[in-house]
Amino acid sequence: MRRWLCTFTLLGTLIPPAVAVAQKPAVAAPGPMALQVRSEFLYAWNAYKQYAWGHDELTPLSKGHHDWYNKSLLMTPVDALDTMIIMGLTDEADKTREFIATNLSFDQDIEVKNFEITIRLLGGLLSSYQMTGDHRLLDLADNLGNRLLPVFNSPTGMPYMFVNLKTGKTRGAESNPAEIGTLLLEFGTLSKLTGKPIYYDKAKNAVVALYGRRSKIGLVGSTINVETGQWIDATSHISGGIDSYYEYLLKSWLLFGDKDCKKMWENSVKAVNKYLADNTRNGLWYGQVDMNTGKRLSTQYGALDAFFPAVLARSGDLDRARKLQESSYKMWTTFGIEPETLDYTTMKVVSPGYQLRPEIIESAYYLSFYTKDDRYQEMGSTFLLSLVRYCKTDTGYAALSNVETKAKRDSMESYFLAETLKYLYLLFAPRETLDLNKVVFNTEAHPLRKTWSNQAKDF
């Protein structure tokens, strides 16, 4: 724990973090369903403890582990422990964050994909950090950060895909809008709690630099050269490789109060609605379409596309959000669980594996929380009984190579701890563990809060 001089130094308000969680109102004790998903977050937290302990992921099938280089950075740890808090599991977190705060170095000689390491270690960092006050939590997060730094030093600012952690080398020009706008929540929320303005200036300039090349419709593409600026695949669409883009112009907005990213959004969301959206006898669906001429491409949807029914409720357009939540909910129906990509227009699987991905269960949850509408739990009821009948294994939790077999594959990634058990978790949980309005969750569901603002009573 963080020493009781707890300064956040942008407002020069001394906001000790014990008093912070000390004045926050009662919460409900959680209710059976509630209480299930924390069981099997510790059924598939104490799998990954006795046969992948230190290394970043679990590989449940061969009751072993992999890491992602040829050195653990503790993935699995650090992206559950906020999982941990928020469920009430103070002394598995405790011993969980000291070992992260022992054992976790960045000093490696190792190339990383930032975009990856941005949302699952530094996003995990910072919120883990904001919830307990351990100093050490933003130590390694601000170190981290300096580290991936040299992502941004390309001719248009925009990031590289690739950096070595210990000689600031990068790789991988030819980019996606996801990879490049995906960092300004996380760098942003680094540069509050620092006092640097470096991280939120390169990450801000680089979402400027991308949205500054969207086409004359409003839309942006698939692939684009970080170096030259220019667009190698001009296919739009809301999926992964895009996707995440969008989320964090609304969420940029939401948690730093940027006109620019408010406005950002709302251009491009238009764009979106207008282009890319396809109300057909089976539904509302986003598919795909050419960014310069608007023209379809293709009618596919699939779980990545399901994180947009979240965004749209969070930003308010409830109607819309409803809409496509049901048909996401069709396809995770259709099969027993929702394959990776489906064509909307003839309900068959295009990409037949699910990846134990939370984006259907983050919406459903959000929708849950300003609707209050029943219809959302009965949907996280299904989610909950299709996860324990199909994933579960003897050890922990498996991914599946085919929905429509049913056939596992041997991974547990680490965002299935961090993102689809605590959306899962919280959409069962009292209203008030956790206010939507006062945090925003970043794309890997690391809950960050305006500390730097004196609103410290979120959690």
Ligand code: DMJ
The other form holds:
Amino acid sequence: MRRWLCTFTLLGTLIPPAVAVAQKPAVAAPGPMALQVRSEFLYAWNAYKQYAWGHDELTPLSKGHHDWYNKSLLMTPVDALDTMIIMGLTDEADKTREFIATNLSFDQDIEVKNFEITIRLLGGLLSSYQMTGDHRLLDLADNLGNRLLPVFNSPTGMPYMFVNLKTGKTRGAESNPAEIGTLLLEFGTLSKLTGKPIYYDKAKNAVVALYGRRSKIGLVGSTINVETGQWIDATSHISGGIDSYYEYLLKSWLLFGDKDCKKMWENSVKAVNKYLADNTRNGLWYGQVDMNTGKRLSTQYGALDAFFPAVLARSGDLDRARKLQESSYKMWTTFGIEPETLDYTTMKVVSPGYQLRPEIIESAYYLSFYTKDDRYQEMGSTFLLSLVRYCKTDTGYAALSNVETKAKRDSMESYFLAETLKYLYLLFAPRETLDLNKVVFNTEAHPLRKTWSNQAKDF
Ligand code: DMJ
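Could I have the structure of this protein in the form predicted together with ligand DMJ, to go alongside the form predicted alone above?
First the chain shown before, then all remaining chains and molecules of the complex.
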């Protein structure tokens, strides 16, 4: 197994690994902006270590910790590990990896959310395994994947939302496209790396079952019953609850070369662009429509929708990606930081929080990579400034409960270290730090590579 290498300058400055192009010539040193992001990462990580070590997450205002279940699953360390590797924080990464490998156990009598555990833990373990070659991480991933498999035992093959890691008991028949269709990158990679086809097959079957229930005009709704296959809420959008279903159709094609996924992506994005896109005087936005009729139901857009320019850019649609990113940026700058949701016809806040989300930064990074336009690093400077100004506390970073008052909330989700700061770092880091054409990020920003293909051209 090749390792993702870190190199050092003569002065001893740590240079980040040439992710996905390991064994190629050394990468240029990160500039001042990238170094600042790295130091903000360390600031938040050290606060986690000081006040929440061994737990799932830091609670920055109360200087404590929060566990998702009655047992910690080391959410923050697992989610943050590949960011450390990419940033070249080798000692920190080595210690964290050792801690995970010796302390993380999935043999727990707890009922977990399949989607979150898959994207954060399974994704994190797999990418860190690919970067380090530490087999203990793959063993953990295999162990976890096996414990999650019962979710697929529904009459339709679409997964239940929850599963008990010890007993395999499932619950939660009312689910949504994101939770059903955001599993194939992780489960598929697990199959490729372990040689066990069951993971790929179950996750693929679930997506196909969901896609097969799209409406006549090609859209999916917000809520579906995985036992009956009936839609419960026919509202269609690209926001939370549906978002990464679309992302994974495209990316499963890119990572696995799965032609069914390519077809499902192409058909789906056509319908999304036809019915959900809303070209207004205020720019391009994506709102809500009825999945059966295409009738517009509302005009809301938010922090979660802001992932879509990244996906459009990755698919080659730079024109729409650029326009939508300008709208997202307008959303951010109107308040100094973005709200969870606004009405794009009035620019009034609908849901006022900012949960330290990464999507708008992820899109800036993709657009910067594919267009080489300085505009997106300019956006990145604004994002960094706002984060430091409004979310930095004396103990790590905190979410905001209200972007208008800038009141803080006692939460620092693990994705802040896995995604938000990783994408911000990559936006400013030397381009060769990571070749976006050679990895596929899962929806939690864990980069996956076709290490199973053995074809030099893939890397
Ligand atoms: C992350 O867990 C993932 O990006 C997911 O797809 C959406 N929500 C958060 C970040 O906002």
